[in-house]
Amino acid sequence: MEKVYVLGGAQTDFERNWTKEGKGVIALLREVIEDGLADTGITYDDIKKLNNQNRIACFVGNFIGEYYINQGHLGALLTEVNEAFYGVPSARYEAACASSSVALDAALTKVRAGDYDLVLVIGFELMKTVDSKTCADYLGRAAFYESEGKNIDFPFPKLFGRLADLTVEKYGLDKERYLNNLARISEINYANASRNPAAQTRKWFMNYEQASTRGTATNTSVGGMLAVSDCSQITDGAVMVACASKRFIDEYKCGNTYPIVKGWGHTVAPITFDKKIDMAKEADCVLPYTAKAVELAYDKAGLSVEDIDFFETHDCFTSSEYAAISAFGITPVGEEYKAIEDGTISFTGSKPINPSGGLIGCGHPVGASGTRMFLDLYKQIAGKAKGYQLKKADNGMMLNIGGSATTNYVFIVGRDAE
């Protein structure tokens, strides 16, 4: 197969709203847009050629535009971006908060496959065009709308509640230092965003002395055991990634030096969380069809968790990300504390985790959050990573989850050895 390289993109600043500045989705795509083929150097014209050639494609990524703006047939948008897109092949692809990553694996396995050289993936999403209870109820259709979101208010804080119940009652944890130990995570990625440029809460206050004392005016309870500092982001953003075979990459005398793609995995889980309360009780752990998507990855790149220097991780809540420590490998099963305590997962450890402060901390755009990985990932390995650039990054990882840990997908980005 095709080895496919990652080119690079662009992200919009997650901090803005775009209602209040009347501007609506077109602004959106064109501006992450303009920003991404600048930043890997494709123009219009470009575009145009390859499409006469028909070897470019655009796969776009969104949750559930038909109810935030009104909107379906999310692909044939970029027709209003710029004419170059005219007959470009463009599709809408949607797994929940896995949106983008669906996206991307569509446009990854084009590329493997030799039908196109340059593939185009833009994930998005424009969330606050709606009030926070109308936007948590769009947002329980992420999970089986009829048992698990309709009528009840913020439904997803609820389910990553029980996620915490399941954790501790299935490792047998303390749960006060479980608690301590989700606060941490919040400290740790609201630190990381405070260096991210383009991160949603890079200017909010959060440390550890408040985000471990839940319940309180300023820390409200929201489900079960977390509290609003337990909680990702609202947020309106959109990602644009650019990927690219290498005949692509020798005929535009890109050179060599590029990130490729080295694994992924892909799995689906029950929709239902009770479904999941049966399967954790005879699995070895919490999440295990997550875990299988790692497994999955590091099996395709011949690699494994000590080849890995960093992961982006979907911390849609604290919950997710303490699940996540162990299927990444980083720790066994059970004693992902040790990884959170002795600083492992913290920016300057042997194995950070989200050092673009993830969904908590650099926002969570959902139909976006899947390329804003991605786009991390390469950030971090290509060196870009402005501000927030870590020492040692040969290999990055990056965990996506759609609904309650139902679709999960997994991608290894790092340099190519030859």
Contents of the next structure:
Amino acid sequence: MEKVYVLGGAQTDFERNWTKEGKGVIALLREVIEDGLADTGITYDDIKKLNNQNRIACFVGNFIGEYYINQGHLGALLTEVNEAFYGVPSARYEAACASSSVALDAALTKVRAGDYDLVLVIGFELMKTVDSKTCADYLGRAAFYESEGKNIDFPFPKLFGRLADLTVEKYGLDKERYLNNLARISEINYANASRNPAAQTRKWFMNYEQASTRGTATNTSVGGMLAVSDCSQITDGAVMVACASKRFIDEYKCGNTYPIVKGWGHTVAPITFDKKIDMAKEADCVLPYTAKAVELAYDKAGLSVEDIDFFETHDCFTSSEYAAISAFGITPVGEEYKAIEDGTISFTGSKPINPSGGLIGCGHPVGASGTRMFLDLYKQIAGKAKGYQLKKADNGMMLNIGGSATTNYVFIVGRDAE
Amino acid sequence: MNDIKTVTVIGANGAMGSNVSAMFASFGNAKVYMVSRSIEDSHAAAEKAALSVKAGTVRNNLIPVDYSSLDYCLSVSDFVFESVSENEEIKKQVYYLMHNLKENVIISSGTSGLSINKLKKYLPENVHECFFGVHMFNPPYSMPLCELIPSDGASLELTEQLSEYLSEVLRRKVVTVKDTPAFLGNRIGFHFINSALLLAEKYKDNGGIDYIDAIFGGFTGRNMPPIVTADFVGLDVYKAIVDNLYENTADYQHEYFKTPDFAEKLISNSWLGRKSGKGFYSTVKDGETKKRLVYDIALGDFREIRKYNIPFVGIVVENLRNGNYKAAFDTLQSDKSQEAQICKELLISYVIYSLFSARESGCNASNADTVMAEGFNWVPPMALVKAFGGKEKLLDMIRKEFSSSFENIDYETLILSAEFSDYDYRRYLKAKR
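Moving on from the form predicted alone, kindly provide the form predicted in complex with the partner chain as a structure.
The next block holds the full complex; its first chain is the one shown before.
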């Protein structure tokens, strides 16, 4: 199997509202691709040349452009960005909020198999094209729409509110302590995002007091015990990541070293939350398929939690980050609160989670979030995270989930030992 | 400098007073005494302040008081922020009340136009070196610019400590500016706005106000056209700023700070813009719907807004919509219509005057970018130079087409010596008319 090297990429500023700017999907794709190519030193001429040799392919991650921008056939859209993409194999991959992780999965597989030497993965979502209620309804299609989305206002906060209930019940937690832990998760993500110049919330105010005071006019309840401060917020955004084979590195990037993809794990849990609850009753943790995806990635990489310096997780809600803590192996199952209360997962802790700000801090353009996490792993390992650079970042793990922790995708990226 | 744990904001019932109180109470996590003439006003301002940062719990840090408590508030405060009316006499009276101050207190004025060195004279001499202008932009929650104006004789160390507090704790984008008229942001911004108003007068037979605004829509790097902006901030506020600049500057653009006659006339009618229902524009009810009218300078009356047929605008907007920034600027540069020339000339003037004013205020080009991006949300001047294709391309265009307009300023040196900042022009160039 070929090693896969991560060359870099680019992220659009998740604070931007492209509809307010009057701009469409081609502008979004053009900006992220041009920035990504500039970051990796790849030119449109390189793309043409590589394509003449059938050595390059593109992978587009997007959840539901058919609704937000009335556009399908998204792999083919790149041809509107530049004619260098004429003839380049390109297709769209979808798995709800994990769409760009399954695009990465396909891309990395084809490099590992030796099919292509350079792969460009572009995750994007334009969501500010509609009002928030319509947006939430569209997102309901990431659950089982017929029973969990249709005619339900803001379905996802309700589903992750149920995860919160399940966690308290299964682990026998004190509800108030649990909610305060969730508030701390929110506070950490906002604080981390304030250092990230591409984060949606970098100028926003949030502290522990505000996050732990729920059910008020400025922190309204959204689902079960969760409030607005527990939610990530949708936004517009795109991310490009470029990965390559050893052949490409030798030919185009002679002498340079790059982080490599060390492990991956992919599981799919039952799509309905009711069935997830049934599963959890039998399992030792609330999200067994999430834990399984992490375990698969550790096995592939031959690494354990001791080897991982930092994590980027899918904190679509604070309750999902809480559950991820033990899934990563940072604490035993049921003792997640320890890593929150003793500062383990904070920016300066021993196992920082979401140094970027995560979904809560960065914003969540659903089809872009997987590539955003992957790019953040790269930035930390390559020492390019600037204001949010961690001191030690040799290996990083990301968890991207689709739906109510239905699709689970984990990657480990790290420094190449050789 | 003390740790800033307690703050007094005087004039806390004004828009800036209440919003600035919220900055100290939220990001600063300080206890803030909000002082205004009536306790009811202070209470209302505290409620508004908490909402301005979207965090009800911030209200716990806000303590509404009136002037009867001022002495006590001053005696316990680490930071005093004066935000009373932009009137030297009123500020003087407030400054005369400032005794019984805590040791190592910082005293600041939020003035947008009055001289910091002049205001300082009304304070007890022992606090002169702790006095600063701290000029934030409205609303500070979304406009992070903070101009920091040390008074003459302020210690460098204290200035640096204060700058660090404002940027690291209050999360402001701090630019340290000399005590120059209107400081930096408003000098550049209102130069542009008044230039647009003077153009409206010059081209009054072409349509005037809405004609000029049609040439400087969102596609030129702003959320709203310049005269709409003046209407939005209020004609009285606009006039106070440009009058101040006209009276207190004598640079090569002096005449561009003269309020045009038609604006004087509107102001004398108390037509102060959006807040009074009428100004450069007006909104009237037309049955069930609302209709936007514009003041027609030639006609001396309001009329419906026109849809001007300016071909280059449509092409530029379409290119921006698809992210073709280069094609958009190539179109603007190659178009020789009257409208395109007006557009280019004022954009160039904006770049040159920004660089000139930055130098006057003891700042650099990068600071000019910061003030326009973070205080106005306009395309920053040096980012605009990049959008035009770089320094040489822009200079070439000025030399060939606009040199007579800029013959009294050494624009070559200003542009060539200016450094680029990290600001990206793309997000500022809206695909909008």
